[in-house]
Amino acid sequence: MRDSAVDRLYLRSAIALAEKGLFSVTMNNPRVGCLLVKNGRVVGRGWHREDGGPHAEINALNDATEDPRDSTAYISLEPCCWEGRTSACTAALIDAGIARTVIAGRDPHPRVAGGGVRALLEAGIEVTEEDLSKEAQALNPGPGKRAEHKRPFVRIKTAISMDGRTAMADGQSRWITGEAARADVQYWRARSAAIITGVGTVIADDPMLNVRDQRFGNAEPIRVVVDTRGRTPPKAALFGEKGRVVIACSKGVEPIDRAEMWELQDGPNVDLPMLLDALSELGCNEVLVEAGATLNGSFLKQGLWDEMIVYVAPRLMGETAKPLAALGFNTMGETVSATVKSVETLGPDIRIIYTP
């Protein structure tokens, strides 16, 4: 009789391995970990290290300290069963003679979605599904969102005062929060495939929108500026950093050096659903919106968000300062509601994470 408690213990170790790819696997693929266990001993460990590279199962098999035949593979996500940029992991597990697999949850990708489990069962490999999908999916909100809605997982990040203000009337916002909160932002940037801001923020704050904390490796999110009329200054600080810069604009805007011009117009403005669809098609799993009141308001009113990260600083900025979002509601029925997911103290500030 199988010991479910032992299975879950090993499976949580596989999930911990998957977390090693948190800042290097941001495009296309999910973050996955794999543990090979034979005769009560771990004989191989692997995780998906980078986009386009070998999957976790392949890395675990290559890491095996002895013949993995007849071992159990603990995998944080159902193994893929189709060949893309890499070969199918189910085929590798079958060829290696794996006797049993234990997975934390099914892969939502339409090309897998139960097909991996079927392939293993048809090959005579025992498959056990332990319901640790919430723990595994916390590392992979993006692939599921893209599979179901063809859009990345969207986080809106903002810093506010106690009276809900994000910048002074002239646009000045450095610094509302303390060092601990600003350091925490680096984590969210590093795990994102793209960072979206508005041209107003670029003009007012001239942000670099990069990942400066070396703990997160060489993460280089795509920097996207929503700029309908092409007002981004050619010497903006974000052009001085490595990586791609995208200007989401209307048709006919003059090209800007070092930027990719994406014409995504809907009426007078940039079409945000079209922008998210384009980023999903590119392979972006998670995106972070770091913008001002106007763009924040657009994402919120259109329901184009999955989490909101709000850093609240213990200061008052006054009624003339700018709000979190420009919404212009007139009735309670129009308002945006949210649920508190978590609350944490960071130095003098508080971080609140909301979900719709």
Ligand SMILES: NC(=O)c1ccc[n+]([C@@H]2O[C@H](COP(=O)([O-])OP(=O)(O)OC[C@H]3O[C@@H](n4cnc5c(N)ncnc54)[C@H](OP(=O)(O)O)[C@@H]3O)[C@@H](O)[C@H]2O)c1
The other form holds:
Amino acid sequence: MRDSAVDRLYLRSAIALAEKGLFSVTMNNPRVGCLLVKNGRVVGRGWHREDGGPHAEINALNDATEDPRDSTAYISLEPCCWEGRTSACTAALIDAGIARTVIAGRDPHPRVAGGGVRALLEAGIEVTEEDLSKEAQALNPGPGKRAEHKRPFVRIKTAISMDGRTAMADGQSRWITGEAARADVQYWRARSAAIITGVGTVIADDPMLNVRDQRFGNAEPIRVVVDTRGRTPPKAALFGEKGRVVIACSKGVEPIDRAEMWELQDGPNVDLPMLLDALSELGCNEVLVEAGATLNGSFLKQGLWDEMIVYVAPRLMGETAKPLAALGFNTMGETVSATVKSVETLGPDIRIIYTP
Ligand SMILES: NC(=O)c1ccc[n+]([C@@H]2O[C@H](COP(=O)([O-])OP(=O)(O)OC[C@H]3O[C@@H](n4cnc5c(N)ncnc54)[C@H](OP(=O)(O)O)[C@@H]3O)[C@@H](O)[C@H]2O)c1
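Switch from the form predicted on its own, shown above, to the form predicted together with the ligand and output its structure.
Let's see the whole complex now, leading with the same chain.
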């Protein structure tokens, strides 16, 4: 008889190891942790540290303080079973003589999707699947979304007043919220592979859109400006920072120094589904939209969102100020509804996370 409580304990440690990759594994692969346990002692720990680097299982095997033969591997995700940029983790576990594996959830990647479990079973390795998929999923909303829909997981972030306003009529919006809320934004930026904004925000605010909080390591999300006609000022502050800058624009727009011009127009404006497809193709797992009412409105109306982070400041900005999203609805039937996922106080402000 296996003790499921013990399995879950070790598996939670494997998930905690996976979390160490939160800010360094933003592209292509999921964040994964692996713990090797032999005779009731942890003999190896590993996590996927960076895109293209060895997977968690390989790092745990390399970290082993004694021969891992006959140990149990606790892995936060089903191991991969195909040769990509690295060799298959199932093969490494089999070669190392692992006796048993306990996994927190199946890998939705079409080239794995149960194949990892099958390969282990065929090699005579016992596989236990504990359902900690909620915990594991919170770490990896992107790879699942990409596997199923070929789109990244999209978060919209916005700071609003009590009356739901995001900028004064003349464009001023600094600062609606306090320091704690603004510090929190750094966390969401750091775990994102890309940050998307609109040219209206670049012109009004000249934001850097980078990660400045050193606690998040060297996270450098790609910054994307949705800018149909190439109105982004060449001296915009985002060009002064390191990292990739993409201008999503229409065909024939004059190139801007230091920017990659992606021609993604299909209609009067930049085609947002095409943009998300391109970001997914590039390997972006999670993207953060930090834009004004116009671009927010497009993402919301087209249903192109998975989570919305709203910071509500105890301030009234009045009816001439700009809304959260330009939606132009006339009937209740058109409205966008959401479910509250969490509510938290951050200094003087409140952070509400919604899902569709
Ligand atoms: N409170 C907050 O959290 C927050 C955050 C960000 C910004 N802001 C404020 O928002 C204001 C700017 O808002 P905004 O509405 O003018 O700008 P925006 O939403 O950032 O950018 C809108 C522009 O993006 C371009 N675009 C291209 N394709 C699009 C598409 N498919 N859908 C929508 N837009 C598309 C359009 O310009 P083209 O047609 O030229 O391409 C459009 O005018 C500023 O005052 C800023 O301070 C507030």
